[in-house]
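As structure tokens, one chain now follows by itself in the form predicted in complex with its partner chain.
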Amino acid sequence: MLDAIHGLNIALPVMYIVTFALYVIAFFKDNSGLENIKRVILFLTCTTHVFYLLARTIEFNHPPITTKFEIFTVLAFSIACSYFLLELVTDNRGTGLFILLFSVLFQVISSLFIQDLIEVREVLRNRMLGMHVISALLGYSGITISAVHGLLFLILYKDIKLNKFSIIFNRLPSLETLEKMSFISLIIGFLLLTLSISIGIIWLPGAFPDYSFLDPKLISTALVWLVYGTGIIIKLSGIWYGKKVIWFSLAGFIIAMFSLMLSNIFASSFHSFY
């Protein structure tokens, strides 16, 4: 088991290189044929990473969020399969580029780093973390494809305004189809990340006796809540569209992306844990 896991994390970065080169070779060249091949790579890639990742699970008996290259890897997964997904709902397949890139990044930087852990602390094979972490990654997806897509928004908006009919404007889809995806994948991970942080406030007091809610790590938590719920709110309530919408949404990126990286560089906070 233990050479299937090395040789899996080998192969994986290569696979999603290979995913995410075949994705590129689509958007830049005409009739490439490489449309249906490409999306069947992303799929084979991401069965192969649910083997991983059972096989880390139940070799190392703790689910694969105990440090921050094990996260890397599910978050690797969890934006590939959550753009996997949404190509096979929306069948919009210009985007998956850029979308791929974060997937090949955290996967090689996984790969490299990641090193067999068997003893953990205790509170990392709590039940209530595995779900906590791995609804906040679920939602962390969300709302990275969100981001990209606003931001691919953001370019063939100032193209068509430009009259720049460049390879964006020829192979993205429309402003509306952008804005409706990412406002799709944003309501996703918003409501994941709901949750998130509703099974880490039922699971804290009972985890953490010394817990704080005046915690950075908590306080940036509802900041980036907050933003997006405005945001979801105002879209929905039809006062903004596309653009104003769209800042929302990045700045709501930019802001988790912060509070993200919080936990390492507070260390007095409760929430790091490697």
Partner chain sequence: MNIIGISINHRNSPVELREELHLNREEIIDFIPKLKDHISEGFVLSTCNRTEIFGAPHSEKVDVAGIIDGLKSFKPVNNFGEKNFDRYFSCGAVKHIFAVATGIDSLVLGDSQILGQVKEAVELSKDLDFAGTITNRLFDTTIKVGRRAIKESLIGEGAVTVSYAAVQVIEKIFANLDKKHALIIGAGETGELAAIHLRDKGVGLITIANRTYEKAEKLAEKIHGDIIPLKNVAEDLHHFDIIVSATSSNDFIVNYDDVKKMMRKRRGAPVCIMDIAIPRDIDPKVTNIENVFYNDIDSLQIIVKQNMKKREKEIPVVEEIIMEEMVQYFNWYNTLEVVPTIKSIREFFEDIRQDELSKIKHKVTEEDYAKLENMTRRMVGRLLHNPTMKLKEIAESGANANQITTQTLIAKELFGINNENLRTEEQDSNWHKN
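Everything quoted here is computed from the prediction, not taken from an experiment. For clarity, a rigid core is taken as the largest C-alpha set superposing within 1.5 Å between two forms. Positions refer to the first chain, counted from 1. First, how it differs from the form predicted alone.
- Superposed on the core, the two forms differ at residue 254: its CA moves 2 Å or more between the two forms.
- In a rigid-core overlay of the protein, residue 61 has its C-alpha displaced by under 2 Å between the two forms.
- Positional change of residue 224 between the two forms reaches 2 Å or more at the C-alpha, relative to the superposed core.
The form predicted alone is what I want next, because the block you gave corresponds to the form predicted in complex with its partner chain; please supply it.
There are no partners or other molecules in what follows, just the one chain.
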């Protein structure tokens, strides 16, 4: 299986680059046939990536979360998979190049530097920990995709106000659709983050004797969850719409990244077992 893993490690960045290239070409050229092809290729890339992650987990007897380069490949998959789900839900395929670029970068870096780690701390072999971390990465990927669509909304909004009818105006979805895509991405991210938190509440107290609800990473994650949960409720109640939803998405993303940075750099945590 090791040869297959190494082969997939080489194939995946190529597949992501090809997928990204198809989305770029489709963005600049109106070709209905290419629209269908690029979605199929994205599906095949995500499916191949699932097999790669499962193969690594089985071969090395630990989820692919033990090094930053393993986490990079999970991030590449998380972003691509979250976008694929968004594309299926909204049936809009015009923003993929802005999202899949991140998958290309993460996977290329991962494939260049990832190693075959067999000896790792025992806690890192636990499948529940793998589910906890991967669902969290999927959640933050959804939040990131929401923020990207928020930025695209603001760019298009500015172009419309300035009467600039460029390629952005011609190829991007409408403002209403971008708002919808941003909000759906946010909901996907929120649900996956909720799953990660739920797994943590059930499993982490038994796995770590020094577990504490005052742990900095738990507090920062709970803060992000509360911010997004509150915003979703306000949006669904009809109080916010249009630019207010977009600004909330961007503000939430900044809060999420800032809180994660602070908790990782300046605070000690039982999560620090790498």
